[in-house]
Amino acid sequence: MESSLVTFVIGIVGIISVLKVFLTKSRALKLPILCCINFCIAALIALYIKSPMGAIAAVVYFISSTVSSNAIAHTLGELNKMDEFEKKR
């Protein structure tokens, strides 16, 4: 019973997360919602494969997204540097 409450709650989060990164327009402020998304889905397979293979497989899917989502936040920094580059020539 309180691992299926977890699980809604969880379902819910997302869904609003999910819901917010397609109303929000500034691509900065969309990458801590993708991840919140990512901390979502990783907890659901942990909770719904309930096995260690489960959690191996949540504890990689977390690894990899968070790097993921590190490489975008990297890129859009660059971005913004080669933009004030530019505005500065």
Given for the second form:
Amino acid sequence: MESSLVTFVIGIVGIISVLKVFLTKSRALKLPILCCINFCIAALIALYIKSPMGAIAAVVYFISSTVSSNAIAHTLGELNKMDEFEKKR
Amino acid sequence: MEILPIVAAGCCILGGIGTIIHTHNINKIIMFALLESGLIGLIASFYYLDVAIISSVLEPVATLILLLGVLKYEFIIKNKKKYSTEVPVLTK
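Provide the structure of the form predicted in complex with the partner chain, given the form predicted on its own shown above.
Shown next: the complete complex, the earlier chain at its head.
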């Protein structure tokens, strides 16, 4: 690997985020950390593969993983809204 | 020193354990998304780039369908008694 220090730092951030997403209790706090892991993996894919196809794969993975994370966050908000509506009735 | 397979394998292992251990539905789906991200990292680290692109396009579709199912499930569980008392029964 050419840029060894950059990949090492991104890898350390990714491993710490994986441990933290496994250990955090709050449900809403897990989603930004999950998004952080997805960004780390997209950056590692773009740095690991030394061809233009790797850049395309990283871009596609970045977009679709952000869509997935935001869909989970939206469902969590819908569930909280449903709970508040039940309390009002 | 290859960083991407290590991070992706950690994602896969901890995501699998968390999918089994956690009990709430949303927690299970968050851990499943973690497992899928690790899976795509492992696929890309073995240079199967077309497979990685297709699976990363199809991964949010699977998560969306699971989330729609969870939303409908929670809605039915919370409103079951109220439906049986308030909605008029037509076949009486």
